[in-house]
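Shown here is one chain on its own, the form predicted on its own, set out as structure tokens.
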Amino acid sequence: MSKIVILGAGISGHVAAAHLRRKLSKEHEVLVVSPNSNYQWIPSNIWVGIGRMKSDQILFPLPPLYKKKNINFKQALVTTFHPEGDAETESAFVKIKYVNGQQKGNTENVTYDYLINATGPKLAFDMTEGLNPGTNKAYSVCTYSHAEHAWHALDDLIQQMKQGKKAKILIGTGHAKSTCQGAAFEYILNVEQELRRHNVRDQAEVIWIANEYQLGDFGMDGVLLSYGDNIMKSSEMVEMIFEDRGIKWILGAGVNKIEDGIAHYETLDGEYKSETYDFAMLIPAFSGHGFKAFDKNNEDITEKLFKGFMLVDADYTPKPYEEWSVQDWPETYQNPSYNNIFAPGIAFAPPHAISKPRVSKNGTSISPAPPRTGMPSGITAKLVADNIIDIINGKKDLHHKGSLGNMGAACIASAGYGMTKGSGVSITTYPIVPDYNKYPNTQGRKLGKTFGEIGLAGHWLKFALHYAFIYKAKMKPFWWLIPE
């Protein structure tokens, strides 16, 4: 019998105990240890921030569905990583702190034979002075309750809006070295045309703000794309959907100070600027949980598990950029020091960024970090599962590989709500990670199928998704058909 220990119920830590105990038999036990007890289907949060749509309809409760499915669940943290147990016991484990019921501030030792890290990121508020959800006129849609409360505080801009306020929206990144770029651009342009459906669109004025070089970077350093009948850039086509909307830009800004209705930033030029607003909704950095790791001997390894976020079998050798290759990349996603470790989606640290990385004059880095949230977070969690099934069963090697420098990605941008009038913006890479050696004429990615397309068609398709994969991490019948 194993025991599989599974940190994060998110898209990479559910989709990993699915997967895992279709394919296991019940002598096998598979454990999720999350602080949050619901299941959000993080992607239409933005829906929930424009008022389109109830936490309720985006997320449910997961001990019921794991007790069914015989699943075990502890509603905890991860303190502190074990892997080789301590002087009492030789079996590897985690520390946790149970953060809810009786059991609340409690801690426990978890074994494991296997342990999955699919704890994300943090939402890294506290790198932005001033940038605290809720606060200082600036929100977040990076959970459904930031969500909500991003939605009440909207809509009460519009009522005074219909009262003849003029206003001004920021949306974008709040910090230098902020991710997740494709969230923001999906909210601003559901927040223009909710202000279309209100009638309010000429009192206001929609700002976009990003730690971006160009538009359309969205941390993969752009892509060159098929458009219908041409090809054109993600900064090409970003900048004609933001000019079809009455949508300004800031650019290369890394916002570093949040005040009551002031964002305040530095430019790659080296100036130090701010911008007013009366609603902001600005993406946070990431950051990983400041784990910390210990041997038996209870020393301190930390840097054998993290590098921020955790230590996978990426090639972590500091390069300048032009040397920068997609072997660089993870294959497995297993920690080199325990190979009973691995880490899918956010939680993995990446090797370097995607996009050239860009500092200010003043010596500020001021560039996004590497995406890896969505359709990659499926793909390397199931990879994570199918590999940890192999040894199990006997098998020595690791089958199962997927790098985002030769793994797709479709993402469709949701860029208005509605069954008539809605609209989307679905932009399909190829690779992720660009690979100039393969397709070097066409910026590291291959024509055909990378590709984009913007139109209510779009927004259907992200209905349908949303829906579809609802049901898929309910684990209803024939679940597992349904694609990562």
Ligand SMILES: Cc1cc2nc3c(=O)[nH]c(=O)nc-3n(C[C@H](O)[C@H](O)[C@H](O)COP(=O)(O)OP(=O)(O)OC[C@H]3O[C@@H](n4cnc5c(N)ncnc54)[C@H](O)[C@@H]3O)c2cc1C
Contents of the next structure:
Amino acid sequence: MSKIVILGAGISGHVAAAHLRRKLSKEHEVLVVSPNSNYQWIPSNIWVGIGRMKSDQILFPLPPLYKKKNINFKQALVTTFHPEGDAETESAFVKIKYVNGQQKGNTENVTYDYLINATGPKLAFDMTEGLNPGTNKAYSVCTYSHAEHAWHALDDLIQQMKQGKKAKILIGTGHAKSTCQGAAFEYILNVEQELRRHNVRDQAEVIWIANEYQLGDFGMDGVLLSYGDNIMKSSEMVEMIFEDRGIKWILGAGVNKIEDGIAHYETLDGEYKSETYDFAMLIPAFSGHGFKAFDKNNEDITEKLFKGFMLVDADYTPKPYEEWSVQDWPETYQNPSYNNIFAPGIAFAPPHAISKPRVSKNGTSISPAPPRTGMPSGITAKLVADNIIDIINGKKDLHHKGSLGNMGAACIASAGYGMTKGSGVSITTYPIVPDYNKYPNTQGRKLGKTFGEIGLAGHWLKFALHYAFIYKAKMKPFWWLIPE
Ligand SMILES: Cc1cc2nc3c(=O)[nH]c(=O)nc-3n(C[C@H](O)[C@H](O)[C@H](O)COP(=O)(O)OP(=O)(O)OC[C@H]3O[C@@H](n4cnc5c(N)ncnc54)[C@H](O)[C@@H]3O)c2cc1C
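Could you switch over to the form predicted in complex with this ligand, since the one displayed so far is the form predicted on its own?
Now the full complex is given, and it begins with the chain already shown.
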């Protein structure tokens, strides 16, 4: 009998738990440890943030589902890692702290045979002074409660605009090293559309602010894409979309301080500037959780497990941008020091960024961190689950592999809600990490599989994905036929 402990019940943790439970016999234990007892389909937070969906449409409680499916659940946070056990036990364990119920505040050592760290990112608002969702008129849509809060503030502003107020709305990245530009891009398009729907668009200045060097970088160094019969850069496509909608932009901006209605930022030219606003939605930096690890003698071995995020089978040798290679990216998400520990989704440490690093004249690094979207999070979680199943069944090598260098990502940004009035901007990229050897003439991406589309169909697809992924997450009949 094996015990598999999964830390985190986000996209990757939940996918891993579901596949393990489906494929492993009941004698094996699957245990999920996560602080939130709800599963949330994060991509639909965008619609919560414009008041077009309620939180309860994008979340459901995990304990009843897990009970039904024979997955154990502890509503707790992991605090420390002990991959060799300690003086009292030779079994590997993690220390957890309960966050709810009668056991709230209690700690427990949870032993494991296999550990999946799927704790995603820490939303590091504290890395930008004054950026704290709901204060200083700055909001977030990174969780459903943040998104609800954002909507209440935006709705207030829209009501004031109906009384004649002129307003400035600032949306983008809230730190020089933020990632997840795709989510902010989707939100700005939705907000702009909502302003139109409420007949207040003329009273608003809508501004995109980002650490990107060019529009459409999305932390992927931009992409060259097929657009109908044409080939264009993502920068041109996004520029066209923003021009069409009257959205202004500020690029190469490292936001470093937020005051009530003022965003301060540094530019790549080394200038210090600020922008006022009445409502802002700024994506924070994503960092590791700051976990510590200890060996059996209680010596600190954090550097064997973590480099911010968790170390896996990537090539972490420091290299200049010109030498970055798609081969640097991991394929099995297995920790090199402890082969029973894995980290799929956002929890693994990337070997380096994808976008060219840029430094301001003052030496501040201002460029996007690599994006790790939902689809790769699900795919990497499934392959980790399949490898653990193989090992339990006696196989020695890890047969299931997948790198962000041979995986695609689809960023389908709805741009307005409604079956007939909505629109969508889809940018599909293959591969996520450019492969300049395979695709030397198309900036490392395969044209045809890397394409952009604008129109109502993209919006319908996003809608369909919302329902399909919630169906899948609820493990309804034949859920496993829906791909990650
Ligand atoms: C607003 C928004 C919109 C997005 N839209 C899209 C989209 O349209 N398409 C797309 O592909 N991707 C999208 N993404 C990205 C996508 O949501 C992420 O790629 C995905 O959620 C990553 O999954 P994950 O499981 O690695 O991390 P998460 O989903 O963040 O899950 C991490 C889990 O770990 C838990 N956890 C945290 N700390 C601890 C701890 N100490 N102990 C135990 N558990 C812990 C958390 O509670 C959570 O359950 C969007 C992201 C945002 C913020």
